[in-house]
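Taking the form predicted alone, here's one chain by itself in structure tokens.
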Amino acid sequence: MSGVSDLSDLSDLPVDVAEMIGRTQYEEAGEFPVERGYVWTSCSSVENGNPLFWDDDVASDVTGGPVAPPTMLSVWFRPHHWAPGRERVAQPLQVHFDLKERFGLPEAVMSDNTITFYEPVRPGDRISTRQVLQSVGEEKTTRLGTGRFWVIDVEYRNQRDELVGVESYTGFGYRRTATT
């Protein structure tokens, strides 16, 4: 992708940022198990009547039991806004917010998101995640402003340590360009 450096071109990055590339960060267990109520509410909200998600007999015949829609993968790693005893604000995709702060980039957008699915996610699974910064591009100016592109992978695993998915985000953190 234009604007995103590969791992061999790190010359313009601060050392601390270059050292983050390829390193696992923020290994975390989901705050709640995969739950059918979430599945049914999500399917209902978009009128997804696929019997795989509603009918246990169909799910048993096709997938060996109930499964969650693959598109819900990121639901299981999004922390609740509030939880008892939490001392800091929990944010999904913390590496993204770390980069915004490190580079002093107050604005950001996600310009691409790709998900690769592996093992199915099933009710009762406990999903854990880890974030891996894959690349950070050189500073560039777009119509939005001046900033950097970065790519972050979020790896998802179930309680058996089976890979259930990898979500890859391309973000652009930027400062708005002053208009005349």
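Predicted model, so just to flag it, every value in this text is computed and none were measured. Throughout, rigid core stands for the largest set of C-alpha atoms superposing within 1.5 Å between the two forms. Residue numbers count along the first chain shown, from 1. What changes on going to the form predicted in complex with its partner chain:
In this overlay on the rigid core, Ala108 has a C-alpha that sits 2 Å or more away from its partner position between these two forms.
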The other form holds:
Amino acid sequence: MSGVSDLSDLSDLPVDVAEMIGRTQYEEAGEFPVERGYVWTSCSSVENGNPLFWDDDVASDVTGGPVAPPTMLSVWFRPHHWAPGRERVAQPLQVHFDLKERFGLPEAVMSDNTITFYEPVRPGDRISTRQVLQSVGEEKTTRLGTGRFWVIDVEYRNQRDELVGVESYTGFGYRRTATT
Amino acid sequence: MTALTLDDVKEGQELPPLSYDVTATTVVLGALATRDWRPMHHDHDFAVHRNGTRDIFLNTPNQAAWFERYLTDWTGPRGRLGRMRFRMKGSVFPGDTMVLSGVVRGVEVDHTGCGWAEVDVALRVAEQTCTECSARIAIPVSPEDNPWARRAERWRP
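Provide the structure of the form predicted in complex with its partner chain, given the form predicted alone shown above.
The next block holds the full complex; its first chain is the one shown before.
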């Protein structure tokens, strides 16, 4: 039964890690509002002629006004390359790096990435993100080495606190198997 | 303008392929359009000597934009993406001809009346799969229907 194995997964975890599961962490606001210039640059980069992004009449008919392509979700949160007075660039997926450090796992890979789209993102929106650790598996050995899988959700919300999207990452932090 | 409705979509149906010749400009433009300043997407020397790759390569968020364009070229503007899952297997470099192809894996109308197609899209270079994407995209169930009008409980991506 899945309920039973979930319990044993949790009991195998250090208390501080078990307490991280489901808790909102690293809430941060994007550095600039959603804007159409980037929408056009993005569409242009992949030759996307969807009239939703180029023709205001179509946007008005179909989506009640201009929207950004859903797949631009992460664009609105990426920090400027430089900004005055900034000393440290926020790490996207800080929870991933925290887990690597907590378990002493020097290597990590992302095995898969799912994005789910909710409310449309519109010019002028201010997007913020938060990270939520969803699960951490038992110690496992794969061909890469020995470590743990974990699932981290990055939630994106607009200025009205409406969910606009969730990116879910499965990471595997590991230590290479010693070769003799 | 394409205006696909769910009646036009059948399980097993293949989407028309899209072929594109990737240049260094494609890679750099894609990286900057996604605000990805990491050097392996614009600095050839860094990519070769630090990453050990053949050249600079397309970043993941820009590939997502390519997949979106490919899917909405097929559905038309009323097609609305619900979910995308990616598995990265190889890199796309300048000089490569990338080919996107897609197959409909499932068609359904959910309990709110929203029509969905599940589509597997592959990005290949010379028959090698570089990226696989499973997408769930809402498609109008009739010419009057509009998935973009759905909110909250009526939108189950």
